[in-house]
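Taking the form predicted on its own, here's one chain by itself in structure tokens.
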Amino acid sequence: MIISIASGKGGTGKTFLATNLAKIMESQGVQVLDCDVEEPDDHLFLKPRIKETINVGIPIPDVDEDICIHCGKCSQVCVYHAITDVGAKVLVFPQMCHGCGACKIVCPVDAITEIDHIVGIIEKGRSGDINFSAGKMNIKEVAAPHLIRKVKEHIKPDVISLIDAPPGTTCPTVTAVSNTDYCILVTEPTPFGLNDLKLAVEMVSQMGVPTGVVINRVGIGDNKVETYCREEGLEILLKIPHRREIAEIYARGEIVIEELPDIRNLLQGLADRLPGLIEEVTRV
């Protein structure tokens, strides 16, 4: 069972839900994969003991100028403009390269080989009985989808997998949510929350991923998010109240359900329902 947890905008409580839900489901066998690789912070709450660090790179072109005939074919084939022939030299821009290898293929004199350009790391470890994997992208790198795919290669088929996706509706989020059994969209009852929820719903609908909505900080805004969900036939899985003590516990980097029994009961109810929800949408 692979569940992605996403949001149309940052700051809605996606990481709060992922980490607290993981603690609720810990005894069942659960894995957390932090795919918010530009700003991963699940580790701040789960505090895993990291046992393995893996470098992740993409193959970028390395041009042998002694062989190159400056035909310009490498520049022409690269849609990302990561390599360009300026006549006397071929310039390579690693941060723009997507590692597709097209330039190497079209080179008529085999002047291009490939070298690994490290874009980030994957950290693996455990937090109690929770398996933990997180991608961390290096500063100035832009290959988030590649790193996210590498993180997802560590999904264990025999446990429940919770994927903390990047916020928004761009390529990194699509990569994280793709091929998951169910997507939980976390939002808040504000105009910004509603606007970005609509974008996120459109994204998962086009991907064909079944989804439900968790409304966080209920009480700070209005009921327009609930009205939208009813009109669109979206199930509201959970409503989490806006309370100062929740924010204070979260700000300390602690797990909220370990201090607030009523919030534990709310999330336990969601955890108990998830297998049936996924079985139902799979059957349909």
Second form
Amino acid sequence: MIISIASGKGGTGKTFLATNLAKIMESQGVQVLDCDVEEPDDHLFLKPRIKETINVGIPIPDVDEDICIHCGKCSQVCVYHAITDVGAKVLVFPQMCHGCGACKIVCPVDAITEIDHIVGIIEKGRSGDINFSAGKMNIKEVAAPHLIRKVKEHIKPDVISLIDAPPGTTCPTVTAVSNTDYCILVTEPTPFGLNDLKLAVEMVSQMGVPTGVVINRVGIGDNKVETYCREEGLEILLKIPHRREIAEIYARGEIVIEELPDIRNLLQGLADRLPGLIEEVTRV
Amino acid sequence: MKEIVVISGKGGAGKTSFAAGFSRLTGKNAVLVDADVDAADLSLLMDSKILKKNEFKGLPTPVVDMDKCTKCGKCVELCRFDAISPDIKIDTLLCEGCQVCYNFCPEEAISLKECPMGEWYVSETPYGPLVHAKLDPGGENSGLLVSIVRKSGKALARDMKKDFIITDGPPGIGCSVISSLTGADFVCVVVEATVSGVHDMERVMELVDFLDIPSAVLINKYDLNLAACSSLEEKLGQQGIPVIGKFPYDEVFYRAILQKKTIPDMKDVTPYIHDSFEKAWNHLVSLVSKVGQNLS
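Let's compare: the form predicted on its own is above, so bring in the form predicted together with the partner chain.
Starting with the chain above, the whole complex follows.
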């Protein structure tokens, strides 16, 4: 069972939910996959012991100038302007390359081979009984979707997988949420939260991923998010109250449910319900 | 004319609240740019009226002509983005627009369709003009859309003889962040005093350093973790990065959003926050004015 945790707006509580839910589910077999590769933070809370670090690269072209006839076809076929034939030499711009392979396929003299350009790493380890994997994109790189796809190759079929997705609604988020059984959208009861929730709902419904909503910091804003969810027939899975002490525990990098029993009970309720709920929506 | 980009690394640090508040304090002497095209919220903080609407076209997406397709599977094999299913259905959300399937289909059964990926707008607000956008969910090429809104903001600022462009940047360190930073005059990094906030700020700072843009830091929610805050201040001091202000974790930030107001409008509620806000802006202006004259 693969559950993605996403949100349109950043800072609504995805990481909080992913890490605290993982702690609750620890005894039943759970893994966390941090796919927020631009800002991976799950390790700060789960403090896993990292046992393996894997380099992730994208295949970028390497041109053999002895074979190249400078026909310019590679430049023409590349929509990302990542390879340019300037006549005497073929220039490659690794940061612009998406690794699609078009230049290699089109080259009539097979002058192009592919080499790995490292865009980030995957760290794997354990935090207690929680299986942990996190993607970390290198600075200056843009290939977040590729790294996310690589992190998702570490999904274990025999446990519950919690995917912490990046914020937003564009390609990195779509890649993280795609092919998951259920998507939990985390939001807050403010006009920002509502606006960005609507965009996220549009995204998941286009993707056909069943979804439910967690409203965080309830009490700080208005009830328009709840009204919207009711009107759209979106299930409100959980309402987490706004409390300063939650923010303070989180700010220290600690696990909130370990210090606040009532929040543990709230999240336990969600953890108990999720498997049945997901089975139900998947059957439909 | 100087462009100040407000970023944070981590989402929810307060970028939009500060960008809106700063623009309010310029006294209509700024063009506002919302470069967070995934989740553009700046217009929600003010009464804005759209003056001009433009279509945004991303990269063209492939369409399969099922009459010509022989289901040979070549495109499935070549697509590195898992965007084509075995029964030759293209998932446009996963498609990165590389055109490999179009270029190498042996039956020439795939064509390209230019489709709108979103819109961008020029709006009027009580604090000056605002350039913003809405990228369709799953939309490609957010970096390109970011550069379009920034370019348009720059042209507008030049035409209207504004001294500032205030750009609300996206979270993260990826393509849209790089796109919102390149060529900017100054970066204001909003960091929340939390373990994750500081971690994410350090990552985005590396990018700012690499791009060699002068920067200052604004610490938000400083009282959530006082230890993290003081070690952050110490570190920034060693690096010579100025801290232009410190703000407490206060509900006034939420209340302002609900009332469609900026923090400087909330003077009656939290006068001390208002004062720190003004001080932060003045400090920022003095730092920005020291940056070499922008020739463009």
